[in-house]
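Only one chain is included here, represented as structure tokens and corresponding to the form predicted on its own.
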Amino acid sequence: MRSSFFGLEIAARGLFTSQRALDITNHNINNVNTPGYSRQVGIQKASRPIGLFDGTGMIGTGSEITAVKRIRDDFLDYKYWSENVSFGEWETKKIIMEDMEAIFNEPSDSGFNKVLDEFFSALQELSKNPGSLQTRELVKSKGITVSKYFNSTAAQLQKIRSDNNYAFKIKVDEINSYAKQISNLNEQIYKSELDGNTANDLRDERTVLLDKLSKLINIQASEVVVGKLPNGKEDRRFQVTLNGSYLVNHFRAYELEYFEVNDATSPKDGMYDVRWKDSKNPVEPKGGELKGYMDVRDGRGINGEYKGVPYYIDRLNEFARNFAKAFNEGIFKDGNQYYAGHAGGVGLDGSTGIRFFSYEENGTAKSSAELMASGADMDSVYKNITAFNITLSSDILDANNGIYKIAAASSGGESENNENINQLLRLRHDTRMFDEGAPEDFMKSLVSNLGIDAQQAVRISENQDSIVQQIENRRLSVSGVSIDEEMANMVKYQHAYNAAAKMISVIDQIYDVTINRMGA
């Protein structure tokens, strides 16, 4: 037999149901601007009915909220993470390649073409007046400028490499931090859900961390069923894997560690690499910012490697030593001698065999003799010259007599002889000097390749950004909070609450008449 106050109980359930729905709506509105927040809805259903003893059927007992559900599409999360890793990699490459383009600074009034043009212009002036000490000083000054250009460019590229190496270390720390936070959230979520509830807000926090982690390195994340709990529910555990190994397994996070490579045969020599802290097994990033930093930091463009900073430094080294050899000896890249070179000419003081370009070691420029004594043959001699250390020989740099040793003449005792300097001037446009052609062609090819690589990074980065944004918009269309929708829900639940309250008032009036006024 149902209670005399059964109607009040139903109405009270209506109040509770509407109030709970309003609470959920309130929570959604409060988190409309919370990153990663997923819209929540109350799962409302009719409460268990009561069977009537007179056999007329069952009577309803009102409504109730049985669960608070997080609106989320797991497939979109998977898509986001799989595309975000590529976005992280190419965005990193784009930023670094743009920095490298700024270093070469072409075309400009201070780039390579300008520097080389001024150097050969000074040689041109010297050919007009080989005996002029003032013009010889200008040639020496512009030669120093050419050397400084390569020294500075190589140093700036190396600085970018060092900065990338530091950023690499920071990213490894970030990965460990996110993995630890995810494992802590796993524990909180697992314990919160043992009674059958769903830890919606904690799951959102975990998803935000996975979004950030997926931009750093390639990961796979999934919730797997490992058995049954004592209450009969599925025992679900969340796992994050990296190249098939656990980064996070339920409550445990597996740390990565960076270490400095000491292997002269490795392109990573002196740089950081990453491995698992426990097993010391290497980790090879297949995407994300970590791979972006590694590719640009270590790529030599050999066997399909990315053309990173080492590739461009190698190319600058190649130019510096081949240009120095051609200018000093008249020997081109193919090993043939086409000109007498600076060493084959004669200076104003009668000196000959003097090399114009040499290299610097421990802050001291090597003399022409020291340069030639530094190797067994011509190739090994000029291997000592790099973009980092190229300079004028100490013979030319000598403050007192250096300019007298600039070999403008082809024979001694002829102060107006300009035959050798005219040969050196032809080097500028001699297309046999490099595979790419003349010196300017080589550098144009180098800068052009850099521009193409930078454009590729920009294009792929922008494409990936567009894809990631598209997926994010789809996620928001599913999980995001709409103020308009929540306002409508608020009004709907408010009216439901008012109606339930009115029902209580009506029932109260009925009981008042029945109890207090009948028979009065």
The other form holds:
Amino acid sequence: MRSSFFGLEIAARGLFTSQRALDITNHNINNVNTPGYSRQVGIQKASRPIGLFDGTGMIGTGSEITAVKRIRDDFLDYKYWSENVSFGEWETKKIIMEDMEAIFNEPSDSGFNKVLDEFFSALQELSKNPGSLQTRELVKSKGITVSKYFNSTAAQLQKIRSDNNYAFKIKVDEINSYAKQISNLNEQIYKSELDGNTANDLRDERTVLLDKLSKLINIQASEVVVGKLPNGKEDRRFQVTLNGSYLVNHFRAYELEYFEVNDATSPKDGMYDVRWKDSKNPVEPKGGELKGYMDVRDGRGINGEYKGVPYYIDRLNEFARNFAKAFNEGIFKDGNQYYAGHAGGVGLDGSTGIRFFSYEENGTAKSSAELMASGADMDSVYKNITAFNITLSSDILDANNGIYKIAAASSGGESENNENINQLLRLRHDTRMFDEGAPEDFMKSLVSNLGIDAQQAVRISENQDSIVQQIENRRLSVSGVSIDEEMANMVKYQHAYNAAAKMISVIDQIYDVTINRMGA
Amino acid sequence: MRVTNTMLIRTMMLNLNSNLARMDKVQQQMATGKKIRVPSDDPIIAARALKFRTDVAEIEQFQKNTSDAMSWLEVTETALANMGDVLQRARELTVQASNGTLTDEDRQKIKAELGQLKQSIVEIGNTTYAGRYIFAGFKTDTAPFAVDGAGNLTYQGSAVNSAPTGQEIFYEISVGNRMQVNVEGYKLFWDGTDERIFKTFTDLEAAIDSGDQAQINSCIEKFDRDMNQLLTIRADVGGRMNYIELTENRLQDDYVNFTSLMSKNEDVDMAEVIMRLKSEENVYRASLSAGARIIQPTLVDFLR
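Next block, the form predicted in complex with the partner chain, ref. the form predicted on its own:
Let's see the whole complex now, leading with the same chain.
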């Protein structure tokens, strides 16, 4: 014999089930725009049936929602993180390379080529009128322009390095902050899942943090089963590793720290590097923004290294140094002397042995004699000249008689003698000066190199961007909330609710008959 | 595949963004007239742009150099022409002087005129151009020719036949191509074995004084010989001017070629860019209106 109110009991469950389902739908609709939110569905089951002892079998007892499930494809998260790391790296490189292109400002009417063109034009004018003080003044001022170009370009490149260094530091802080937040979430998730529930929304939050973290550095994230809990559920712990070491292990976050490198032999000298705070073991980022900053900041382009800012500074130094040496001494990169050079010529005042280019220290230009005394041999003398400090020698810079010392002539007392200046003019097309060829070829190859590298960074970052977007779209396809779908569900559950309520009123009528109308 | 609302909006935003980026690029090309803004836009175009800029700058410089070389040579040519006229007159006078019927007084008149011509020879040798003595070799700041106490012509303070050599002034008129612009003055008066022109005048004066008719006659031949040498030098100068003129023409052609190559390399075709901007604009408008249609309605709008 069934219990009298069994029907009411079933109908009430139907109400509860539909209400719970509407709640879930409501929650989904609310979070349609929440970043990282995964839609949730109620797992609805027929509730436990009751066995009948009269041989009829079992009778259903209605329905219930047994769990609220988060719809998510873990594989897509894994893919997202592994592609995002490369996106982070190349996007960073792209932005910095674009800055560098702006610094070189080529092709334009104010870049290096223009400066060098004008310098050689001034020399041409001097060659045609070596006795004229005006043309000498022109050569001097164009010479200053050339050296100033190097000074300011090198200084701006150095500025990019220090800006990157600062950004690097901030990114390390960010990683630590994310790791800390993930470990906190791990704790909350673990505790709320002890009774077998899934902490859907907290898990979503954690995934968002991992999305962000994966853009900064190469991480692996996984949930591992370490045993069974007393209640028979799996004991799941969440771990994030970086190069095989734990960044987050369950409730614990391991911090990274930045420190300034003080090692003149290292390309990172004076810059920040990153290591584990506890063990002080080094961390070598293999991807992400951190690697992007490091590569561009420190890459010298040697042995397959990335061609970062130091590479371009090195090349500018190389140019300044070798051009100064060739111009002053007529000595090329291979160490052979091909021309008499500026030092081999004679000035209007009969002076000879004067170097045109020199370097400055503490804002003071070295004289020709000081330059030559600064090293034991030619190589060590010219090692002192860098793109940062190249300038004209103080002999030439001298406001009173500097321009008389510009050595246009091959011998003294001959105002129209332009033999030496003509030799210096030959430097412009002498392809033996650099490995790349003549001075302009060197710069041309540098600029096209920069262009190609920047183009590569743009392409890779755009590709990675679209890959990441693609994966994100697939994630959204699986986990995203569709309002249409939720609306349909809403209508569905509303009808189910109405129907269950109707059942109650039908049963109510039955009872009304049996209780109130019988025997009356 | 499920399509969700966030997906729709994201895709629309991505598309709008990439349309805008393309429009921005075309707009930039239109505003600057250049195909590229930075080397990474097209490293090949960038490298070639650098080369063409240098080439054009050099050609411009060479054009200045050729015109300066030309001016120098024109002044030289005029001086040599004047000297030719002087020699021509001197020869005429010599022919007159060789006439045996002349009186001594007539001869002295001729001699006086010859003296003036002789003086102008020195003056022509000291011709200046923009304050520089063009026949002075490297020492253009001092007059190269003078007459010493003994009445001999000196070049830069020493005898003409012991003049310093190797003071040729070269201007670069195209890559690696240098043209001598000056004539070393002593070469007008010294052919390597004999002294010329000025010596002929001196010999003639002596012959007139001594009344040596045979000597006077031989001076006619000497003037012919001197004029020949002068013509050789003038021909050389003329040849150089010719060559410079050719170079000037070639530089002019090069300039046109290189500037047009430069333009082809880096400048945009305006008509094409305007067309592209127009079509990008259409694409953008279309994606805006498509987006506006797609994102608005949901089932919500149709439920009571």
